[in-house]
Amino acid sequence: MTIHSMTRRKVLGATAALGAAVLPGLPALAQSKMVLRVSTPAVPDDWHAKMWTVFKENLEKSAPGEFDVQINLSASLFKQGTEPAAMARGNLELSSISAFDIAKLVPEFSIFTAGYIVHDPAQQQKIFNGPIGTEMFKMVSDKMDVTPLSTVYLGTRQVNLRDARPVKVPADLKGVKLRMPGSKEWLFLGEALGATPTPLAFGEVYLGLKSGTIDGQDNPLPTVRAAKFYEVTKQIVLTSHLVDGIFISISNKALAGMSAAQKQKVTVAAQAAAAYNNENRIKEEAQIVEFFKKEGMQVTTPDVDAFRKSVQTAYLNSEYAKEWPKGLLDRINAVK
């Protein structure tokens, strides 16, 4: 063996040894980063998709080199609704879960799928950032093995009518064939609003409004614009009957592998992501109202308190309310 080859071997060995050890003061190797896979059905242009970039950037600043956040949009990693099971198994770290998905495994949470429970986005945040949220999120963590970190405003559903009419109280919607999604929960809400709920596939709503098969439909205002329902309707009634939300959640298995400091940083990042979404979503909805007015539509506001009282009474007298924790509705109503 030549001196040259012996020297070369020593150099290579020393280099390998240096690479195998993390020297004091040097950053951790890329392999030591904790992988955080994100799965969401949101499409790239949606605020609910863009917020995950905010989450990732926040963590990169607060915990440089500690996490590898991998964002998967458009349900490319897991189909919508399958994320909770994947997280419980440890096959997924993060996702945004709907109240409807949570309620399937935590029936007590179904109160947040009912009409007029949450009044507006501001109250939504106060509810979930306070004692009620702490209690309900612990219940979710215990039963689903995932922990909600922050509450994301999804939108407020409004009534959209083919022909303009005075609408102040639920009785004013009597006889109105109001398109609702086909499940019994949605049809119950339509009936509670005072209308005649009519199940119809979303893809058939535009033609149904144009032909008069249905008299109206309900959706958040961005959906009304995106689907161009304003072309075949004349009125938006700001009933605000369902303030919907989704919850940035993390697998308990992922949390178990984090230090207390890392858990705090991940929580702060999730809160920053939700705040980004909420601010932009609320701003968009406000601008959309002006858009509809410019299109010549009537935008009216009914007696929302009358609607709320009627709808909540309907729910309290139904099978749905049997799952709600005693006194929870009164506590929610007391949050201002």
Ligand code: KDO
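Since the one above is the form predicted alone, can you give the form predicted together with this ligand too?
There are no partners or other molecules in what follows, just the one chain.
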């Protein structure tokens, strides 16, 4: 993968800076390592938390002694959704950012926040590893000063309710206080599903469900297990409304301090981390419904076509769709 953000001048500058930092005669280990701080809201047991260890170990092998990767899970360093701003300011080097985080600053990207657009994880990889990904990631790098390095399948989002109820069509979610992460792009998705969206940070969802301040939440099922939401909910409704992706991204400030070889190694490590997550998450999703049933949960299948129609109509008539680059929806649909 190419690093989209680097102008020729920046690359030359970065190489010169690195050259200055390497003192002849000193072994590599004695020289200072470049600190790469990672912040993510992911809980330790989730694949997209564990993937950072894969990233770190991959880099320790390919570039021994060159980087100090510091992994901060459960939003312990930066609050969920604040990572892109922290990276742009130079206070954070790496995170896995969502399409929703990106859409705030790159409205064209909101096409990937819309329900029922991407079909499955294989198509998601093809989209982002092909020309569409190259174009969209360049936009991200130019506008956000942060460069996506790899695409992580977060899973397919499902509705998860505190109390069981019949849910066939979006109207059945009327009045349900459905927790969504706290941005208008997320709230729009909750509304499109027919619910009453309520913003709440991921770290507060378990208690919100337990205490009843929210009636439900939506997340991919491996996350429902890893964050133990099944302990405080009774039903999973298999709406499959969003094949969700997050993007391992690095601040352009950090990239500017690296040699071309280092950039390459960091990119390869980010791809290995994503591959580890994707493989394990897809495997887990294929078997996980059994786990919830054993836990005594009701797992129900709604009229997915009714949800699809309603959600797609909401998006196509929205302000968001006006920002989607001309022809992009057709190009996405043509990726098989």
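Numbering follows the first chain given and starts at 1. Rigid core: the largest C-alpha set superposing within 1.5 Å between the two forms. These numbers come from a predicted model, not from an experiment.
- A displacement of 2 angstroms or greater separates the C-alpha positions of Lys294 between the two forms, with the rigid core held in common.
- Once you line up the core between the two forms, the Cα of Gln123 stays within less than 2 Å of where it was.
- Relative to the superposed core, Asp303 shifts its CA atom by 2 Å or more between the two forms.
- On the core-superposed pair, the CA position of Gly203 changes by 12.2 Å between the two forms.
- After superposition on the rigid core, the Cα atom of Ser240 is displaced by 3.3 Å between the two forms.
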